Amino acid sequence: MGDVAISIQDVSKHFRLYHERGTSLKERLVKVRTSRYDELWALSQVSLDIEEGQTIGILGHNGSGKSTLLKCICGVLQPTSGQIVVQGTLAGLLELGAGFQPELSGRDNVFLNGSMLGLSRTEIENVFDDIIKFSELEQFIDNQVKFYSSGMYVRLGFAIAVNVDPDILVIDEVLAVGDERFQRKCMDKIREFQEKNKTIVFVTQSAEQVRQICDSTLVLKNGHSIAFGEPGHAIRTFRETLLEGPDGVGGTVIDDADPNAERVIEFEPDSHEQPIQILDVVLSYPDDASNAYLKSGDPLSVRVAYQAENDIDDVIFSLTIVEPKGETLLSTSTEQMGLHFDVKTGKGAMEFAFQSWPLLDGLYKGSVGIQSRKGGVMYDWKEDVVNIEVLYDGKSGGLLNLPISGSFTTGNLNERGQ
C-alpha cells in the first residue's frame, strides 16, 4: 500500500432546489420562510482512498454526483458532512470556463489561474511558453476569453493544469469538447503524468478510456458509490445501470448466485401441432466459472433441445448473435457449418460450441431456429432467447479480444533473410 493522496471519508453533499427564488435581496428576505424547495443529496456517504500514483476513473449517469465529487475534492464545494483530505498540490479542470475571467485576455487568465494554483509570477513566466505551445492558441492569447470557443477554453485550461506540474490532476469530462487530435494529445499527456507517478482523477463517459488508462474505477448512481475496483468489473456495473435507466427501472437482472454458470430457457410446447419444436436453450460457460457472466476469451456453448413428432430429413439449426446496439455479429447454421441432420421421433439436442468467445464487454443476444433444408419451412424460432453477458479485464479497446503476439528485432533490418 502506498501513501494516500486523497482520502474521502463519508462525504455527503446536500442542495436545496428552489421552485421560486427572489430576484432581489428584499424579495429573498421576504420569501425566506415561504419559498418551496426540494431536498437533493448529490452525494451520500461516499468513501474512497486514492493512493499516490493511481489513476482513478469515475463513471455514472448524468446527475449521479460525479462533478459534485470532483468539486468537493478541488475545494470548490464544501461537503455537507464527512471530510476530504488532499496531500500534495492539486490542479483541477472542471466545467468549461471555471476560473476564467471572460473580460480578461488569455494571457492574463494564465497568470490569474497560475496564481490561484499557488505559483509565483516568476514560476508562471517560466512555463508560460509551454502553456501557449500546448494550447496552440498563440494568435488568440491576447484576445478576451469571452470570445473563445468551447474547444479553446478546454485547450487553455488543460494546458495550464498540466504545465504547473501538480502532484494531483483532477479532470471533469470537459475533454470530450475538444477535437479528436487534441483529445489524443491530452491522453498522451495523461500517460506522461502516469510515468511520473502523478495521481489522476477524471470523469468520463468513455468506458474505453477508463479501460485503457485507469488502475481502478468508481461508479456512482444517484449520489451513492455502487462499485469500486478493477475497470472491467466497474464498467460492467456501469453498463448495467445504463440498461436500468437513472431510476433503476428496466434492464436485465442476472442472478450471480448460480454456481454452474449455466443458463436454461425453457418453453411451453405450442398448442398447434408442429413437426419439431424447441423445448429449451441452455447457455453453458466453463465448468469452473462461478460468475453470472462469461469472461472474454473463455469457451461457450449454446445447446438447443427439441422434440420431434416424427422423423424429419435434412433439418437445419440456426443461430444469430447481435451486439448491444442491435447489429448482427454472427448468423450461422448447421448447413453453413457443413453438418447434416436427420431428426428421429422424440427428443434430442444440437449444440453450437465456441472454443473461445473473442468479444469484449457487453450484453449479446442470440436467437435460435429450426427449419427444413428443402422448401425453407421454419419449424420453430425463438427470438432473443440467449443473453451472453461478457466481462473483459484487460486494457485493450475496441470490440474484439483476438489472440496476438509481438516480437522485437534490433540491428539492420535490411540484412534479414541473408
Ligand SMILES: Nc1ncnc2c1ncn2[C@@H]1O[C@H](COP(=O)(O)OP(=O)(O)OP(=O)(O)O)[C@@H](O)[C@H]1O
Given for the second form:
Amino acid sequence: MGDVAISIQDVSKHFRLYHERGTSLKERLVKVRTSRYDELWALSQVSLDIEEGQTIGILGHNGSGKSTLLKCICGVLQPTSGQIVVQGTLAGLLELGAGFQPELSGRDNVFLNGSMLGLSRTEIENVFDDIIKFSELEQFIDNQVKFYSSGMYVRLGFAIAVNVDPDILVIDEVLAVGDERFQRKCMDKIREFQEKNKTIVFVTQSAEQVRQICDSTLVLKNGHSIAFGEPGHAIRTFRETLLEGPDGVGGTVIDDADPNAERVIEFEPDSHEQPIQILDVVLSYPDDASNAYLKSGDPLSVRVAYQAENDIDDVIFSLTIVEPKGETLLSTSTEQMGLHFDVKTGKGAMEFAFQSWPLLDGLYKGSVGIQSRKGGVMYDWKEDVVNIEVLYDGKSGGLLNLPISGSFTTGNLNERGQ
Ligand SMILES: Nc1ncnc2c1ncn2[C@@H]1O[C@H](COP(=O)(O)OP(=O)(O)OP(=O)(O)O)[C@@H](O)[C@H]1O
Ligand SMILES: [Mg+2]
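Could you please show the structure of the form predicted in complex with this ligand, as a counterpart to the form predicted on its own just displayed?
Expanding to the full complex; the earlier chain stays at the top.
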C-alpha cells in the first residue's frame, strides 16, 4: 500500500434548501406552520482513502453529491461533519468558471489562479507560456473572461491546473464541455500525470473513460458511497443506480442471493392453442450458479425450451439481441444459420451457443421466437426475455472485446521500420 494522498473519513455535508416565500395570502397562511426550508444531506458518511499515484473516478447520477465531494476535497466547502486530510499540493478544476474573475482578462486570471494555487509571480511567469499554449487561447488571452465560451473557460482552467505541477489533480465533469480534440489532449495530459505518479480524482459520466484510466472508482448515490473499488464492478453498480433513478424506486435490483432468478424465465402456456409454444428460456455461462453476470469474452448459450402439440416440419427458432441503447445488435434464426429441424410432439429445446461474448459491459436484452418456415406463421414470440448482464474487467474502451495481442520488435529493421 502506498501513502494516502487524500483521506476522507466519515464526511457528511448538509444543505438547507430554502423555499421561496408564498405570495398569496392563502399560501402565506399555509406556510406559517411549515418549515421554510428542506434539509438535504448532499453527502452522508462518505469514507475512503485515496492512495498516492492512484487515479480515482467518481460516478453518480445528477445530484448524487459528486461536485460537493470534490469541493470538500479542494477546501471550497467545509464538511458538516467528518474529516478530509490532503497530503501534497492540489489543483482543482471545479464547476465551470469557478475560480475565475469575470471582469479580469484571461492573462490576469492566470496570475490570480496561480497565486491561489500557491505559486509566486516568477513561478507563474515561468509556466505562463505553457499555459497559453496548452489552452490555445493566444488570441483571446487579453479579453475579459466573461466573454469566454464555456469551452474556453475549460481550456484555460485545465491548462492552469496541469501546468502548475500539483501533486493532486481534481477535475469535475467540466472536461465534457471541451471539443473532442481538446478532450483527447486533456486525456493525454492525464496519462502523463499518471506516469509521473500523481494522484488524480475526476468526475465523469463516461463509463468508458472510467474503464480506460481509473485504478479505482467511487459510486455515489443520494450522497452515499455505494461502491468503491475495481472499475468494472463500480460501473455495474452505477448502471443499476441509473435504472433505479435518484429515489431508488422503480428499478430492477438484481437479487444476488438468487442469481438464477434473472436468468430463468418460465411461461404459462397461452390459452389460445398454438401447435408449439415456448416454455422457458435459460442463459448458461461459466460459473452461472454463483454469478449473476456474464464475463465479457466468456461463452454463452441461450436455451429455448418448447412444448409441441403435434409434429411440425421445419420450424424456425429466432433470436434478436439489442444493445443497451436499444440498437439491434444481432438478429438471427436457425434458418439463417442453415439449420433445419422437424419438431416432434412433446417437449424439446433449441440452444443458441456463442463461443464467446465479444462485447463490453452493459445490459443486453434479447427476444426469442418460433415460427413456421412455410407460410411465415409466428407460433410464439417472447419479447425481452433474455437479460444478459455483462461485466468487463479489462481497460479497453469502445464496444467490442476482440481477442487481441501485442508485440514489440527492435533492431534489424529496414528504413521503413519493417
Ligand atoms: N450550495 C448549495 N446549497 C444547497 N444545496 C446544494 C448546494 N450545492 C449542492 N446542493 C445540493 O446537493 C446535492 C448534490 O449536489 P452536487 O452538485 O454535489 O451533485 P452532482 O453529483 O455534482 O450532480 P451533477 O451530476 O448534476 O453535477 C443536490 O441535491 C444539490 O441540489
Ligand atoms: Mg456536479
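Numbering follows the first chain given and starts at 1. Each form is matched to the other, and the largest set of C-alpha atoms that superpose within 1.5 Å is called the rigid core. All values reported here derive from a predicted model rather than from experimental measurement.
**Student:** Core-aligned, does P403 move its Cα 2 Å or more between these two forms?
**Tutor:** Moves: no, less than 2 Å.
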